[in-house]
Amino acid sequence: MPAPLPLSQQALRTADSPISYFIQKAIETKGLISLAAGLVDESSFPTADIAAVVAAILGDPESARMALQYGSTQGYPKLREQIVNMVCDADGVRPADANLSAQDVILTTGSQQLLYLLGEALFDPGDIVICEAPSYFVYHGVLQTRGVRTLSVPMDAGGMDVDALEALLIKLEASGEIAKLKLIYTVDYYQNPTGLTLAEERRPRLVELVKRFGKRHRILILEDAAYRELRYDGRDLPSIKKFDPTNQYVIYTSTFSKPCAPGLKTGYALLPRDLLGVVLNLKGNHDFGSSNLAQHIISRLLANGAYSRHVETLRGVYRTKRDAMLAALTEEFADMPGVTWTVPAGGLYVWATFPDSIPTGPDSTFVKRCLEEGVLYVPGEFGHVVDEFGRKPLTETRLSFGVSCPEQLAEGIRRMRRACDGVKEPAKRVEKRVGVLVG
């Protein structure tokens, strides 16, 4: 036997994503309806628009050479200019009024690379990050790799509870631990996993809080706006970034994967200027720049209007799917006490909570019965970190309506209802319910 590999401490802290098993089950199980993976609707990809753009790029020798050559680490300048204008237009401000320009934008290989790069730039083992409860569980893996201590604050119908956040900040200040707090992370539009949105009046208050408690060192807000464009009801709310006119406190990140095509694997961020250079240096060590061809494709889709037309089409597609899932939940669970769910105004997720007699964790009877019935969900406990007593909620689920058609969504919910029959396991802890409750 060879001697063991001398792995780094960072490698030893890194574990497989908890959703890997569920993705594998979805692939391997014939006839399974997956409400688990947060994938996007393949039938709605803008294939014709992308084909036309690629043909135009490659059909012209000059543009072909430009797109097929290496790009810069920061990304294609024209696309960076389009992005800063797009974000500022959505917020109703001019870039100059927000102290922003194309120089503040970085393009990355999906938004996940940006999350990882920020971890390298900001975190040492023992640092603290505050997330929502529940939160995007893939980001928890990034934090675990960096040795970060993750704390959480609850959510209600208005997203992150900023009163609870303030109370936690006061507690950290009193204990002297505020010196370790580096970042507050929020998915503020149609959150993954709950579908909830941060209320408008809470957005400027988040910025006020990091200013108030960041007297000795700057505390940053990471605003993950990946689902912002997938809005089905109501108006577009201003970003948290809008309330940071000096461009010093808020990192705004998003992606073209959800509103366009994940195969283009292009994310972006607007960064404070004193952070941008650090992230660029790290990205240079990673890859010298993300796919140049993909960036040229996206730039042309933005320029010719195909991108905005596609986003509008997607809103209709996903609105229909969301409504099908909500209607099925009402039909199947309205008569079952203790079952509640969120009503998202956008995004790809509904968060359902079951009574204490039906734990939903990865080893629960409910998971096994759902698989027997031919339906799959993501256990909600993946979205939580343990509290100070080592506990977390055990009766929640994330349901995605991104992939399946309306008929499959309805059938999937019917299968979940059948799986509930006969499941009687005592939950280990009763937790506060999350979300806009119906049913």
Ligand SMILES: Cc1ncc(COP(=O)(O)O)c(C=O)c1O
Contents of the next structure:
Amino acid sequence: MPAPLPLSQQALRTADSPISYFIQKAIETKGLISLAAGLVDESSFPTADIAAVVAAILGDPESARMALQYGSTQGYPKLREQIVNMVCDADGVRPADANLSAQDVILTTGSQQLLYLLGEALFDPGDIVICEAPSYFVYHGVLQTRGVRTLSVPMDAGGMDVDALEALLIKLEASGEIAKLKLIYTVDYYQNPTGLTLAEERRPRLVELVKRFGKRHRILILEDAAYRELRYDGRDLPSIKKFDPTNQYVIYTSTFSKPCAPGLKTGYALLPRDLLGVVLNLKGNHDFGSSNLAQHIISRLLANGAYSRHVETLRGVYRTKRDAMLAALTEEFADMPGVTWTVPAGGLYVWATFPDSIPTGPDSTFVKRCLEEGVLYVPGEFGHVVDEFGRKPLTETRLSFGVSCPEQLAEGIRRMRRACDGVKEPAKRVEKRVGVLVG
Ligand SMILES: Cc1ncc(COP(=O)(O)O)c(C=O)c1O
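The block above covers the form predicted alone; next, return the form predicted together with the ligand.
Let us now look at the entire complex, which starts with that chain.
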């Protein structure tokens, strides 16, 4: 036996993603309907549009040389310009009035790389980050790697409860721990995992709160707008970034993975200027630039109108899928006491809560019964950190309507209903959550 590996503390703190097992199970199990995977719809990929722009890029010697060469660490300038215009257009502001230009944009290998780079730029072990409860579980992994203490704030139908956030900030100030608080993380449009959106009036309040409590050092807001463009009902809400006209408090990040194609693995962020340089230095060490070809492809899709047409098409596709999942939930679960679910206005996820008699965790009878029936979900507890009393909710599930077709979604929900029969476990350490669910 060789001697053990001399691993870093950081590596030792990093665990395999809890969802890997579920993805593996979905691959292995024939006929399984996976409501677990966060993948996007494959039948609507803009294949022809991408093929056409790739042919155009490679068909011209000059553009081929540009796209196949290394790019810069910060990313293709034209695409950065298009992004700043796109985000500012969505918010109805001129870039100059928001103190933003292409200089403030960074392109990354998916927005996930940005989340990771920011962790390197900002956090030391013992620092505090506040997240929504529940939150994007992959981000919890990033925080764990950095040794961060994650605190959470409950959500209701309007997303993060900002009154509860204020109460937490007051508490942290009183205990002196505010000195450790670096960042507040929110997935504010059609959140992964709940599908909930931060209410409009809460957006400026978040900025006011970090200004009020960030007197000794700046407390940043990380606005993860990964699902903003996947909107099926209502109007687009202003970003939190819009309420930061000096570009000092809010990091806005989003991605082309969801509204276009994850295979291009291109994300972006608008950063406060003094943070951008730090992140660029770190990215220089990581890869000194993300895929230049992918950036050129996306830039052309934005320029020739294919991108916006595609987003429009996708909205129709996902609206139909969401409606199919919601109709099936009503059909199967309306008569079952204690089962509730969110009605997301966009994104890819519905969040369903079961009664205390049906725990949903990775070792639960329910998950086993679901596998027997041929359906899989993500246990909601993966999205939670334990609260100050060591508890987390244990009867929630994330149901994704991204990949399966409407008929499979309906069948998946029918199978979940059948799986409920016969499950009557005494719920241990279950914390009931109120106010979030509207189904
Ligand atoms: C909330 C959220 N943020 C960020 C990401 C990262 O996406 P990507 O790295 O593909 O841009 C995801 C992916 O599922 C996500 O759900």
